[in-house]
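In the form predicted alone, a lone chain appears below as structure tokens.
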Amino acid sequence: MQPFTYVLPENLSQADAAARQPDTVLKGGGIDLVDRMKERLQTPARVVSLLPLRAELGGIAVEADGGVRLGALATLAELERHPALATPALAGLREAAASTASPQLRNRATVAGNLLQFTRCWYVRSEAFRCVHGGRGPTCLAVTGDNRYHAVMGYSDCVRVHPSNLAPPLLALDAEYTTVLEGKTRRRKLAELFPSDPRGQAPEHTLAAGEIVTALHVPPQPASARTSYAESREKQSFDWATTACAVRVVLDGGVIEAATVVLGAVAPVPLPRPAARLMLGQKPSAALFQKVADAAFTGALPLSQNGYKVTVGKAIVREALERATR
């Protein structure tokens, strides 16, 4: 690891401002950017933490119109057991955030590292290889390589997949995202934190250079909205998904009035999917369910090696789907 110097600021105007500077990056928790700057992926002469506005930047309340602020700096362990989350409107988030890496990571790794941490590649997370998206490369190296675990739909020139649990089950309620930039705070959906073309040369998200996520908004939601996130993975604990689906249903007099479905580490961004809307005015069943689980995956290309992602998959849409309206 490169010697660099470590920023701790005292509030978030000299965060903002820390930054900015040439050759910085910020820091929450730190599990991803460590394991970065260990491989030299990165090697920034500054690191600005945030850890020191845990005050500012931390923390679960609900606001005023009854939905649900996530501090940036919020963790995981907190996301899965917080009374403000404990209905079945949110089951979805929780059961993201619980099933992520170990108990000691969750009590460690924040909202904001979730939704923005680099992805898992070992083309691109290798020194020895020289791919697109390091920017080191002119092709992506997976395409015709080892592509177990790669995209199986929505993408052009680079076959990563996006690593969040919490963006699925984030976008299916319609979450919002605050950040701060040369003092001016902006609020977004959370849908335009990632690129919409996610091309080998996009980073995985669209923030600005030295742009800080502030806090996550969740929106009020209905008493009869349900939520369920589920995912495939190889090892039982402590693994990375390599299918994942997150679901929204509102339900009135047992049929579904309102239908969400995101797909999760199938592709390079988080994946809403038209097919919910086959779900609206029916009633649940595994018909239905099954239906709506072969049109998420309509246009699917697997690689030479993933194949098993759209079989999987469609597993993992019903079950998330099965569990929302039990």
Given for the second form:
Amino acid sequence: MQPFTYVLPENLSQADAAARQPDTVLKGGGIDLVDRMKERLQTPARVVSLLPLRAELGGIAVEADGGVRLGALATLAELERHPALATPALAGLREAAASTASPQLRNRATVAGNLLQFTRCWYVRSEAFRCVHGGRGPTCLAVTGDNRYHAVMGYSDCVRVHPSNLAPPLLALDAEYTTVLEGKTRRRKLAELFPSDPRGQAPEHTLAAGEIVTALHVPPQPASARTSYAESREKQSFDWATTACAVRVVLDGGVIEAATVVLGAVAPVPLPRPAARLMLGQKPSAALFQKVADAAFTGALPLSQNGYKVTVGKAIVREALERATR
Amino acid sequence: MTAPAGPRDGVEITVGYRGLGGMPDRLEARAVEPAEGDAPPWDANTPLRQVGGDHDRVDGLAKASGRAKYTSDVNLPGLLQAAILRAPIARGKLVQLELDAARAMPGIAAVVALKNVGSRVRFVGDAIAAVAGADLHRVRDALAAIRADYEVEPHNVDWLRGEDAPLLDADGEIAEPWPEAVALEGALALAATTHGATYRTEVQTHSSLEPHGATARWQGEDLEVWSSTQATFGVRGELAQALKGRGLRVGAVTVHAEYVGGGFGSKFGAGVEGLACCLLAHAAKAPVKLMLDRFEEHTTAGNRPAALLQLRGGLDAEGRLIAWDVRSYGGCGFNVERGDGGGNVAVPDYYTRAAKTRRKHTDLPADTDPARAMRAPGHPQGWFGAELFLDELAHKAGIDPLELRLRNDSQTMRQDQWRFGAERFGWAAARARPNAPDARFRRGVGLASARWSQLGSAGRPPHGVQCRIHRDGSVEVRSGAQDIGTGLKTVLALIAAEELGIDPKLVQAFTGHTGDPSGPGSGGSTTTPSLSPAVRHAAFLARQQLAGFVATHLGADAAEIDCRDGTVGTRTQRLAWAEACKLIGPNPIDVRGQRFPNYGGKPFSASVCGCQFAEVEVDTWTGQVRVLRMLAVQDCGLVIAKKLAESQVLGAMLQGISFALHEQRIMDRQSGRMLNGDFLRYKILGSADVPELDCVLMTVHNGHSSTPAAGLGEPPAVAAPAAVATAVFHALGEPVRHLPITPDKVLAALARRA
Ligand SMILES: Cc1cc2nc3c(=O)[nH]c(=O)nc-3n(C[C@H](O)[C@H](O)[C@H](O)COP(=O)(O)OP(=O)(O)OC[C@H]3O[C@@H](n4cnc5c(N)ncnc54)[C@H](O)[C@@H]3O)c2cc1C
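Show the form predicted in complex with the partner chain, please, because up to now only the form predicted alone has appeared in this conversation.
Next comes the full complex, and the chain you just saw is listed first.
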């Protein structure tokens, strides 16, 4: 590891100022960042830890309008068990947090860090390889190399997948995020956090240098809203999703009035699917869900080794829909 | 307790076993000839109080609390850290190596070359040079400052793409005709049912929790080394030989391996890392620690070779195997020469007594690091292929897989185990339970056999164990052999306590220091069967000396004195153990026991038998397989420490499930580098994947030594992957012939069925 200055800010404005110094990175739990630093993929001169700001940036609370505010530093373990998330409308978020990594990691991992983590592509994350990601090399090595865990859709010149468990349910819930930069606070739709054209050269997210995520906001949910999260993996413990899906449905008298389907781990960014619209005005049924699942993967272009992800991904969409409407 | 045997007396003992559950006893009398001076044999009728009991691991608390110090925990004043520069290319030549820049860096104490300019580079990770310095960060910076240039040659890391590899069709079946075999083909032609198929397994890395490595300290001419090893004496000899040029003699080398965090066959030598550590410590004139990191563990410290095997065979109308043809290939890295690289694939031979058989094996090279022995080398691979093949054959013939085993298994002991195990597991009911045709989750059950043969040996010259009884009543037993986690310390303590008639808590066992009597390397499941009679002999000799003191004190004949229930004395006059030990002078009773050769004549059973049953659930939507429960029935001769023996079996089942479902080395063809050389991507069974595990140990008295334990580390590892794979076949109605059984392969099998 290269030597670096470790900054422990006392308040948000100190953090804001420190974050804008050149060659500086922000650290939440540090799980993703420190891994990349050890691998020498990132060698910053300064690391600003946000953890001293837990009072301001942590916690989970129900807001005045009935929405839920997730502090950027709230841990995945808190999401798992906080009473504010104990509703059927937020079940998907809870499930996504609970199925992440291991209990130890969930005690440490923060909401913002989880959304902003880098891809787990084995070419991207090794200093031995020079691929197109981050402009380290000319081409994507996974396209011609081993791509069993890579993207099946939504990619252009880099076939990495977005690994975050929390992104699909938060997108399905139409969440927003607040940031601070140069003393200014901005609140935007979560979808804007992810690049619309996720090329290899482009950063994994759209934050400006030094911009600090302070909170996520889940809008108030109607009583009949339901979410669920399902994922496929190769083993029960300590594994990454090979495909993931979060769905949100609102049922009115047994008929689907609103529906969202968001896929994870199949593309360089979490991917809302327009196929959800097929359900509007329909009654839940296995046949309908199969149709939606198939449609969610229209346009999929699997690589040489990951065709199975399309089959599995469809099953996961079905499972998420069945669980949300059960 | 039996009376000590006189010289050359034949002793009549009872060998065999008591039937498990309702199975018959198979006991018989046998005359054996213990060596002169050896302890008398324990047999099926010897009442044992400690041995076979449910004792805890004697060092369990020390390990769980961190008090146990492993090589990686050793810390010495002024200790330097070290690491190795690894070749980034898979094949070529080292043409330039410049170390001076690294030497001049701050905090760097020594730099040594491990390869000469002009030498060949054989795989990504081949060791080039090593650096020692104040901390690992500075050491890594120095490694980056070493200039190494290579002449790069084209490489191939896929062993099935080499020139001599057999041609495979799109389904992974060997597409080349079998070489002619007239008798065998004659038998096949007569068979009522025939079958042929190709099976394949991937490279599994040892993944020991403690990495390979050493800490070394020179003091004048003397070298002291802490090594994470399975062979303390082997490492000592190897280092002395390698460092002969520095005037080192074997006697001046001390090796410590008091605690070892697993080895599974990969830690028999000091390795390039051990030697580099000693060279750096010599050059730096300071103690040095060099432990591999996880990537180096996966890529340079050995692995279970990949295997490809093709079988064909036939059953007669009665379901008896009459023909059995096997050809196999092993993929074991660059060191394959003339077809031999240690990649051999073993298959069971007890089903084919009446069959025409043929076996041929070839190892194939690739530009990857060499394989090493791994827990039952060649067996899990071969048994997987052979047992799944048998299930497919049984399926074609309409015979239940258990019934097929019962008709063909020539070993009585396993016949008993099959019947007992099937009953306990609920085989018939589980096998008959249908899966609904449209069910998302399909269940299946499978089974597989195991075999090993290891009754231990005397060693040449014989292994020894030291036993001391102190006047404070404490007992010390010492072996210079290592406890790699299998439980040697507990075995030594329990046997000594049994012989001395005392609470095992009074016995302290020490292992893994070359100042103590020599013992075997821990390979082939030899340690317990080899050293049990040696510690027994040591305690037996110590007991005789104590009896002498007590006899004098009581005015009795030493021959009348025995030790039991914490007392020592004659039938009428007994001293408490603590009182008896007070008769010992300031110097302890201090004796060395030895391992005598196994008794002549045939043991009751020369092989260890076992069988395993597994139930799986397959998610047909996602292709994920989960093992729900498993049962192992396993013999291991005389069970010494029951809890530890069971833990060997449970661990083997878990490792086997992991091999069957998850583990595989994934290589990048273009760079020749392993892609999943860490525990994030090299997938190993985790705690949430652990099924319900049941283990029944069977004590078998083989009558081969005074203390007749048999090897247990390896046999249960033979059956587990096969049991899982046959259960998946039952669940799907379609075999998956390529391990690991990952979701993509399950879905492909389902697509074939549809
Ligand atoms: C074995 C293992 C298994 C795992 N399995 C899963 C899984 O199944 N699903 C899953 O989703 N994840 C998984 N993870 C990843 C883990 O969840 C993430 O690494 C973790 O959530 C990151 O959170 P952190 O707080 O540690 O982030 P950090 O490492 O601190 O930060 C990650 C990135 O976000 C930036 N950042 C952090 N906080 C802020 C902020 N407030 N404002 C602006 N930028 C910020 C950092 O600069 C950095 O670039 C796994 C990790 C491991 C090690």
